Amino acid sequence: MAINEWPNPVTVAEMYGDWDYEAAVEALERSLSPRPAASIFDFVGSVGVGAGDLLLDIGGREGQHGLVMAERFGCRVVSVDPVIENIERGREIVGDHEYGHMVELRQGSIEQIPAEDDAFRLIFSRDMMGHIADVEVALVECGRVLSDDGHMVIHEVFGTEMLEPAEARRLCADSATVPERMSVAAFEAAVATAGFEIASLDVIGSEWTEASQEAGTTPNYLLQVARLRRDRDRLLEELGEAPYRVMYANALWSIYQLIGKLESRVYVLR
């Protein structure tokens, strides 16, 4: 919905007129049954992966997504991440998990994946392409390690027409996001140039964030922003500049999804 869908302003008479405010509040309390973030694994299942398949979780951090896929589909997973601290934490998490023997952690990057050609049946990428300077190079490298009948499942968040340029610049600067990665058109052009085609696209929009807020599994992001603004000096001293900026950007990231300035998308590529 465009922000200027209604060209005429609401009048005072309309604002305070004969309509039921309590009924409107009640209507907005009704859930729209949003899909949870875990529904991303339905896209993995949709391409038919199963026992015996080898999957790559690129940008897999501590390996948790790999563990979910190993448990759900009976597949083996290689989880690759460039940050050594993520690998070190992941070794403990994976080592203690029932399905940990099916998940291998490797340090590496999407531009130079530590794997042989045609190694994987599926590549899983969740919310990490935004950090990549040259996504076309990254996708070509993914194509190298993907089998001929393989697929990629990519979740990414993009800016919409409601996101103001100044908002985008600040958000990208504080979340280590490459500004060009906020563009749907640029991403889809890179997909085509790298030799992939879009098998399916699901515009998740705000659903995952709605679901987590309704379930109470994520913080109150508006309250976080209010506290970060009001207590800026003390929190900067307590947390440090980088953590302060990251926490602010993370909260805005979710708020912007809820109000339509950002939208989540899941692509299945082949």
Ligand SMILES: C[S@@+](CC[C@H](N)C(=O)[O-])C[C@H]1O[C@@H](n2cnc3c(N)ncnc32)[C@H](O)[C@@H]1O
Contents of the next structure:
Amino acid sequence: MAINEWPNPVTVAEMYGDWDYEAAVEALERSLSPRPAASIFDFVGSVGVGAGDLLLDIGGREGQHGLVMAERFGCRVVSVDPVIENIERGREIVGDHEYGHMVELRQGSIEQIPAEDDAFRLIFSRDMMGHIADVEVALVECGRVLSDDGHMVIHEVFGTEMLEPAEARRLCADSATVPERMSVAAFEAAVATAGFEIASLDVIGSEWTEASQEAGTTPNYLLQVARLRRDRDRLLEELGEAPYRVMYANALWSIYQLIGKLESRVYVLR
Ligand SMILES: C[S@@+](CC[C@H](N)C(=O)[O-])C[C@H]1O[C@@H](n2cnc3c(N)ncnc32)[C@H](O)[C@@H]1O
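Let's compare: the form predicted on its own is above, so bring in the form predicted in complex with the ligand.
Next comes the full complex, this chain leading.
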């Protein structure tokens, strides 16, 4: 919905007039069958990844998505992340997992990927480009380690026209996000100058967040924000400043996707 879709205000007569409120509530109870976040792996499957292929999960945190792809596709995965705590926690998770022998965790960054040229059949990048100062440099480095016929599957969250500049500034500052990364145009320009081509684009919008809220697998973010605001001083003391700010930003991140200020997109690049 555009911000100014209806320039004419609703009248009092229209608001309280001849329509069925209960029926409207019921209509909004109907799920639109949103795709879950796990649907990202369908994009990996769509480019023909299979047993014996080597994949890179860049910004792979603790390696969990690597484990999912190893199990689903029979591929091996190198999961790279710069944060040592992610690698250490990941070694325990991967070490205990049935498919752990197919996932290797390496400390490194997208700007300097610890891998040989042409090493990977596919690079998987989920929700991490927002942290990157120069996406063009990062994508050129991805191109170095990607085989000639390889693909990248990139999920990212972007600002829409409904995101106000002050909201964007606060959100970026509290989530270690580079403000320019909110821009679809800047991202697509970097893709082109780095020598990649967009093979497909799927605008996920709010679907993944809707799906996790419907399934009850993510917290009630609206309540979280209400509590973060009303109990600010005590929670700041209990959690510390950075965790308080990150929890607030994470909750807004999901709420903004639900109300259209942010949108998720999945790009397949070649
Ligand atoms: C929001 S998390 C996403 C983790 C995982 N990909 C997922 O979807 O659950 C962002 C990740 O990007 C990593 N990251 C931050 N800067 C990075 C960089 N320069 N290169 C690679 N990864 C980076 C962080 O350490 C973190 O694990």
